[in-house]
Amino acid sequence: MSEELKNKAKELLTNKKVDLIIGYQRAADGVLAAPCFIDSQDDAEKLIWDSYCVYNLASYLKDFPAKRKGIVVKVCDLKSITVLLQENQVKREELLIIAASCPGVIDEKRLNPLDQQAQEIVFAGKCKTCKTITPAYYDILINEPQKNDKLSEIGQDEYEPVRKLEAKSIEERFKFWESEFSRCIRCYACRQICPLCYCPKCVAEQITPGYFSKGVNLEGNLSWNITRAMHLAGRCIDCGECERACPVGIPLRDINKKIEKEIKELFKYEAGLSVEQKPLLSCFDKSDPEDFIK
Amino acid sequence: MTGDRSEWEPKIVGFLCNWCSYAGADLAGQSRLEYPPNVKIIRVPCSGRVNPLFVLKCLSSGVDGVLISGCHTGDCHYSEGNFHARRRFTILRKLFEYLGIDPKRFQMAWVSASEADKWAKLVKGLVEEIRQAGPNKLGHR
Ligand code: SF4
Ligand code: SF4
């Protein structure tokens, strides 16, 4: 099924077009997919491409500086590479983008690996409302036949969970998030998995000045989650990796989506659309709204 | 912070830009304008210098309200600092609302060096609003 991908990979490695290829291989459980780093022709056999290829591999780009990297991407992951390029974190000439047409990925949290055969694939929330099918740019396109063209159901509102929360009273919202954040164990998995959280030293670890408590308490957990969200404002492309990585099931996408929705409405801005685009918070418009400012 | 409502007075931190709002507040003092003493002023070079983390630090340390005040748009000493601040804090405020944090606790204003009256009125209004919002329960002490 992934033959085309394997063949291309072999060709690229033989012709020394790339030093390595970042892609997916079958995980040890025989069901899920895990990232892999291929630097020899033989290893190229490992490559797979299907709905289990959940990870956003863009996070690994920074680990291989000054190497020519081939990377297998889905459309959503490509947008995070776009942001990395905008922010000068990777060099385009070091990248060989292998875009694969996306079958939609599974919702890992709702998968029962023991019951593989019987179960129909449950797609990730982000896929159910995904509007883009063709990648904006690439070097090589792997055109696997689309398994599920009905995946993104037309008319389904991607902001429905956000709107539901918005409809609650402010006290109810506080209760909701207080209880969600109370489970946060400050493992920072959300940050580690994020392709755009690349700071060599995160403010969460900073001591002088220390901005918020490192302990697990409402103040620290709330501040951490607000900080993470703000640092991704106008940059987050909704790959959904933070929410998937969070071991305690905090709906982090509902926060990211809220900001995404606001900046669309307020500033007509969408993250990761083109490399030339300026980052949201390093530009402004003289006519930006300011209704709340006195 | 005491839990006793009757003794409680709103504690407000104001980040004021050096060039406009700080001078405006100074003028209010020089002009002997009367207004409540609840705002502790922190002078910053520009409203664009204020990091959302400053606001969080205040609110999580038990401050009841935060104000950022700078030059009117177009008058920034550094030309565009306040435009950047405006974008950044519009988002922060929306996020606060969404997470259930009373947006009254986070406010912004443009006060020029000559607007002593506006400053005095602003503080009066702000203190009233924060009084309504009540003591901030987020703070750890
Ligand atoms: S949370 Fe902020 S400071 Fe920490 S790594 Fe992410 S962007 Fe950097
Ligand atoms: S992954 Fe979840 S539990 Fe861990 S720090 Fe992030 S929000 Fe908290």
Given for the second form:
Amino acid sequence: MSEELKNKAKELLTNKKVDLIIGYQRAADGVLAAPCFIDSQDDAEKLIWDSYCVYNLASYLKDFPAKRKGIVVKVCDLKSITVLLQENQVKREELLIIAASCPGVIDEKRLNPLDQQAQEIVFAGKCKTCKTITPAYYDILINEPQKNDKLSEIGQDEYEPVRKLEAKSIEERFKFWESEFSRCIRCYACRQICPLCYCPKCVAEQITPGYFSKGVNLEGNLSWNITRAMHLAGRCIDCGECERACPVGIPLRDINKKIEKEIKELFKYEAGLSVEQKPLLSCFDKSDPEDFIK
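Go ahead and give the structure of the form predicted alone, now that the form predicted together with its partner chain is out.
The following holds one chain only.
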């Protein structure tokens, strides 16, 4: 697949179909993958595609306004782009979507750094419940014809961690999140890596009025993490980048998946499925439940 991707990238750049291609290259350690930005056919040789292509590249789209961009995407990355298109943050005419069938991506935190051959791949949690390996729409498809091993993982309950938390009492749940968020160091890595955190001025940096403490304390940490989770309600597509980037290992996917589950059950809505679909919080349906506002 990497060779097919390289050849297609050279063709696109040579024919001036795009100004640059956002993709992946091998990292300096020779094992992991890192984002790269290709604007010449010679540099297209750097491009790779495998299970180490973890990053959600949609985060970089805003850095190249008014340029025709080719972007290599997995299924979850494309969902991010769909939400960005819905919210008018990127223009479809400036995008050339290069979809690649996804082999599943590694859990970097469980990768043995001493295993330079990286034979033992542990898939990220999001991949174990992923329902498809090929993005729903694209301009170009880079496809792996043989059976994908990730398919054997499909069928797991994507809300299993959420259901375990739901089985606890309200007091137990609150104590759990107090314990988790007490470890937050307010580095904002979750915000910086999220493709859907694009506000010009984040509420966390607003001083007048100041909505919550900027200090590293439990009260401020709770306010920050819950505010961010609610900001992503109906928008988060479970790319898992926030949890991967968190340096202290807070299970941020769990709180996002809880909100995702509630929205599915209440409004029959799933983020990132279609550009034609209106964003959840910008539409109204007479059949929407009202119990939650009584």
